[in-house]
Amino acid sequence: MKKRWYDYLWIATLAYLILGFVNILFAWLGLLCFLIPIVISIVKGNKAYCNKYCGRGQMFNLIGGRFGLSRKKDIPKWMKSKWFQYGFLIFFFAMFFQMLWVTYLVFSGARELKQIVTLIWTFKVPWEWAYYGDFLHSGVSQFAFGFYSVMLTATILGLITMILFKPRSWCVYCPMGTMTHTICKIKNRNK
């Protein structure tokens, strides 16, 4: 089958890892992968960029399919069904609105910048090598050091469930594929 230059986003999720270890401010282009796929699911109704897009869950088919680092088994009920894709949802929400209120205490001066990642919102990890200085308002480092993690933390949930089970099982409950999902419901209910 032929390649098409999306089937390449993979070198983009890989590229945006290791630029934010390099530095930090490198996260902000994180939001992209918030923003497109929430314009594509309500411009076009569809899930597109789950589908062909996904630099992320492109990176875990080849990493588990292509090199085979994955057991290829199927994905267990209870993490297919709905309530635990909401709640995931719910949750990764609420980790997500945290993150922005410790960067808004950040920018009012009522906090100062940590420069930690905190991985699988539990293990902080000291990251200052990845931080160059003050030429910016502590607060947009500090949303970098926190969207960094949730990034970090979404890919190596990723990884561990890419193992176990299915190279893409991420995909079944990633909070912007429930949420470009759900889009699309209502978004196709209307017409």
Given for the second form:
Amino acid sequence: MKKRWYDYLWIATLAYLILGFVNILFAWLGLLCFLIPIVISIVKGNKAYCNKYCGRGQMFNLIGGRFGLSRKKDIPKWMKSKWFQYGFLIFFFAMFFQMLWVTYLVFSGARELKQIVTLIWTFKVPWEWAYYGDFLHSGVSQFAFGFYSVMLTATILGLITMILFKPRSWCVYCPMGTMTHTICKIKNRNK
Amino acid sequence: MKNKAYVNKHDCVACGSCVRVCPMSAIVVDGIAANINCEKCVGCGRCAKECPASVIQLKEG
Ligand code: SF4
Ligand code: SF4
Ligand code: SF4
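Please show me the structure of the same protein in the form predicted together with its partner chain, now that we have looked at it in the form predicted on its own.
Shown next: the complete complex, the earlier chain at its head.
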């Protein structure tokens, strides 16, 4: 298959993950991975983000496929069921809003900034090496730590299911994928 | 008769993995599901092996 410019977006994803180790404020860039798919699905009514521009998906294709780090087994049935997809979506966004709430508390001064990255919503990892003081406000850093936690968690879960099942198993239950899928469905219904 | 690949469009997550592995460039993803051109498909089964949602099946066509 002919390679196009967007076939290299996995480099951007990899760079993003590395930059989060260097300076946590780069985590803000990850907002693009939330906004772009939503805008595409609303404006175009398709999932072009998933099958063309998503660097995360490409990274799994590459590591699991080309480098062979995947058992290439079918995912269990329950994992591709609608209830799991939507259940995970709801859980994911509940955790996301909880993260926004903590950010709000830090912005309002009710809480102190914590220089930690929380993995899989459970494990708190000290991350102060990527912190060089606050830009504008400690809330800006708090959001960066929170958002990077979300992105790294998604990557870790994706890597685990990549190894256990097929390279892109994450895409079956990815909350962004489920959400854009729903938006497209609603949008295309009135055609 | 030769085998051909078919997509269960209802459960396709439009990830495009099948597009990347098809040697015949027989697949495009339009909208929210993959579409296989059965004229081009040679039934090699690579797409089905790659599909994370297991929605591609080879059938006699
Ligand atoms: S399902 Fe998620 S990870 Fe997969 S391509 Fe879509 S946005 Fe990217
Ligand atoms: S069976 Fe082979 S030729 Fe047919 S669509 Fe799948 S990958 Fe392409
Ligand atoms: S690999 Fe499977 S889920 Fe992904 S686009 Fe192709 S048919 Fe759909």
